[in-house]
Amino acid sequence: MLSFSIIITVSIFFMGIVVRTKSLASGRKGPGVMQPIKDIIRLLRKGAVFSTTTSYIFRIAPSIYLASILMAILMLPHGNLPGFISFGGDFVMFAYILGMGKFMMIIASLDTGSSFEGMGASREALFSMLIEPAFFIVMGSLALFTGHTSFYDIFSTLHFGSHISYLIGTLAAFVLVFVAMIENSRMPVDDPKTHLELTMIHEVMVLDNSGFDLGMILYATPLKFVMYGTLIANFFIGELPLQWSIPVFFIIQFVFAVTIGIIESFSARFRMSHNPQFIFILTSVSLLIFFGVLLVLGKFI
């Protein structure tokens, strides 16, 4: 429970970091660090409204996505400490879990008979198709390059020890910052602030939302954002013991939040076409990890 503790804690700041260090980049003072958190838990303490049209679907679906991030996160090791959940094959559970939760944003989005919101559900669900292959192929290449198949073996077992293999941890670690800020629809293929129709993606998909249940989905973000920076973080925290493991993870997750701001404050959003072009792009980069992996272990023909 150690990971899951940690990752609750820094997800309190994670999007206030962000956020400052957008501001500080415009040139800004912007919010606090803790005026994000503090937004979410304003709408916690509200009372959501419901449109007639909608079905119970519309009503649980807030809650069923939360709860499938939090079930993911059990499933994340921290060092040498198991998640929760932990057995072989767990990244792919892992993933359907995540999905699943997805899976009733969309269809709650559709629940609510608008054609608006339902562009936007179609453009979640083609881009989420598109970047599974990437994660997929990431954690099958380090599970081939460490023999297992569940998250605590593969990162209690993945020793960099030549030039290739230190290239295919740099690669896995970028191509889970872009799979992060995919699923969380951000830039460059999302602004979360705008609201143009014709670019909404993840935005549109709950605008029916309100309080309580609008708290839960917006709280979900920094808790995605925090789960695959704590994947990243497992490259680097290794054997550590827990005296180090915790300052190092803590330091890994603040670099990741202002990586995350500078992306977003310097990158300008694709146009709603090219973005699964970069998408398939981050599939490219992950296959060079797979033969990277194919190359350090003599596979490669």
Contents of the next structure:
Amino acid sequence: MLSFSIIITVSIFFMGIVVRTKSLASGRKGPGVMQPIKDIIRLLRKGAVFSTTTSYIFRIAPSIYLASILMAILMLPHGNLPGFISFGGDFVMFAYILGMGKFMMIIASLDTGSSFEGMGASREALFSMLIEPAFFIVMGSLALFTGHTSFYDIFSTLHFGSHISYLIGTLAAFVLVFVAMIENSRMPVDDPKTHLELTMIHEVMVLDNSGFDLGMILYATPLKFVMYGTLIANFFIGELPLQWSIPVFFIIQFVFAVTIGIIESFSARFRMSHNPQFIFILTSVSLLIFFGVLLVLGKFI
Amino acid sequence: MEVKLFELFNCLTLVLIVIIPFLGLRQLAGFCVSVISVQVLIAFILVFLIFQQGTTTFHYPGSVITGILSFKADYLSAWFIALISFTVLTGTFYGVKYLEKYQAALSKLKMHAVSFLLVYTALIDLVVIQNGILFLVAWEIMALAAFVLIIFEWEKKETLKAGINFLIQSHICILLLTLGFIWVKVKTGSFDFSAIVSYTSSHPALGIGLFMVFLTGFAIKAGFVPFHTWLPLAHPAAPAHISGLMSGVIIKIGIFGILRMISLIHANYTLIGYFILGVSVITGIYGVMLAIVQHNLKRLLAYHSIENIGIIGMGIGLGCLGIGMENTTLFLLGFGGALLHTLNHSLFKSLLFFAAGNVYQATHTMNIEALGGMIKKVPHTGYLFLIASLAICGLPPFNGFISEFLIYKGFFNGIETNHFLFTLAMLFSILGLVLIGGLALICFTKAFGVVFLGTMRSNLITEKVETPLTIVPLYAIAFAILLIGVMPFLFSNALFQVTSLFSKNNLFGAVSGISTTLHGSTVIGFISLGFIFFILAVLYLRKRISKNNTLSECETWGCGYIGDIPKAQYTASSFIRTYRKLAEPVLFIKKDKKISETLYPGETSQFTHPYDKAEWWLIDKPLHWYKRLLNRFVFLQNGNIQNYILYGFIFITLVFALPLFISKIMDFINFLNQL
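Please could you give me the other form, the form predicted together with its partner chain, since above is the form predicted on its own?
What follows is the entire complex, opening with the chain shown before.
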């Protein structure tokens, strides 16, 4: 439960740090760190407009989406403390529960019968399909590396011995950062700031959502970021005692948020047709991790 | 007790077949439903008895040709009897209502009923028969009866063509099985299944060859790539309840055959495991890749069955590797996952086909591009289709996740071994399974989203179809889906009993407490249950907080455009366009495009016709060359009766002359040898 509560705490500030970094990088002062969460709270109190085309699915989808992410967060450990839910192979369920939320969001956007939202839905479905192998191979490599198959066992027994294992850690962090970016439809694949429906992924899917539902969808973004940030942080806080691990956790999340801000400020969005290639690169990097692990363990023939 | 029940089951079929010709329309439906219900009841009592009291064997004195006819009802039989019977039960109730539209053709309905009964009986008999010849007879009855079921609407040329395709491919399957049984008969002199065990345990090297013959035969029935081509043709042609039955049960008998042979044949299972795993990964990915681009809803579902057969095959492959490497965890998780997925797939695929049948009866089309907004016309069907879609994508809290999880867990456990090749095989299997999961998500967001959501994309008139009889069987299946999803531990004991049949050399003897492996994996059921409550909690919170908020309704946002919205909607083709571009090298899509070339655009259009590359290379091309070869001899068929008599005469002369001729040659050779 500790892991869950500090993740929720971090998620409140997370987007504020990202936005602030982007403002500073572009030479503006920018809004306060609490501004994004204030926007979300304002949305939660607002009424909503539903399209006449939609069915009940459109109304329940955002709730299932948020519930799926919170459920996935419950599975994440914090260093030596297991997550609320922990069992062998829990990262498979982690990915599939997130998939459930994704499925609901995709069909909810098709529910509006809009001429744009299907565009985002189509891309979301395709890109999340392409990104899945990278995540699974990274987790599979770690399972191979440590000999365990649950998040808690993997991270609590993960320790770096040789030089190659540092490389593996770095590469895994790299892959997870970009998995987080793609899952949230952020910069290299999609720019949430372009208000042109033809070029968006996630933002165009939620054009018709409003009020409480939109608030939940917007809050899902920092949650997802912090979720992947927690995975990255767990690489480093494996054996630290609690009084050290919590500050380290906050620092890593802060660095992660700043990194996202910097990536978003200094990179351009790919052409939509080039995105699959970019995502394939991540899969090959994760294969590299896998072979690196084989090398470390001396299992390579 | 079991023998009596089994005999009663078969007698009921025979009695009903005899009296069906004398029945009127009203009684036909009543009789069929009640007799099949009684049979299903008997079948479930059988299942219960077998799981309670263990395996039963019984014999009948056979003839000179067959030898003693032995039967054995073991756990594997019980598992398959249960899954066949459940789908047949729901299929019967649904089918009676579905066929009401065809009342005018009474004789056709009677033929259909007879075939349906024969298929069910043959399937149940197949899982207990232990004699090669009897097995082939039952298999043939099943194939022929299934053929009659498929060509129910034989007036349509397409249907007949698909049916004949099915018939031919089924017989290639039977040919291979016959070869396998003859092989054993020649070597041991017996058609009994126990002969297979004794033969292969004394010749393990030949066992692999025998296994490959049977595997190929059963793979045709199950629909492994590249033997899948009959499947996407036959499923759309058949009526919905038959499609559900075929996809849910008839192709599963192929899986049953493979599992039965694994329990009998002794061979090098490591090699077999790698082979099955490789074929299955290809089957799974290829099936779903083609499923996505289909425009016909039932065809899409048919390709998706191929994908699921791939997942089941991955489990079987993993289990075989478990046997080969004497690793009980892999063995249990592999076979356990495969068996559970077989049951799961029979549930959600029949539900999908029945729901598609309701859509068909409401709109009289299966063209996805023409549909849309059906959830408002057939709400129950819509939500049931959604549940089945989520289950087939393997998403928690539904049953598909449990079986896929078992297989995943097996792969991740297997990755830790010290064998480099094995680790790689596990890695690529995981990759395959992940890709299949992701592609299934695209496939079913497309199918559900386009058919049931948005607004209708054409001017179809929809009929009202939802009556209690058309949806209650569907709800029963949905209930079973959810039950397995949240309480998988109910099935873990039965699964363990079934998997123990496959162990060679007493794999279980050494390790105690192994039954907890499956039971321990089913803890995820509680987490799925927790997930449901979590969703309900969030929904309650949402309702509570936004209670006082004003809710209003408005048109969908279209950037200010309020013209012809249904036409501007995203279609199925546009939804998968990005995917299609990416997958184009693997697929085979004929495009028919008309673009405007003048300054003022006129009418433009684009049609895509997805086709199957495997079918093109393995069936169409060879047939084409074969036809060309035969065309050379067309001069023989000149319609001249005198010529035909001459051919006959030549043939008879040859028949008599050839042995003489050969014996003369032999004499000559002998003569040369003696020199």
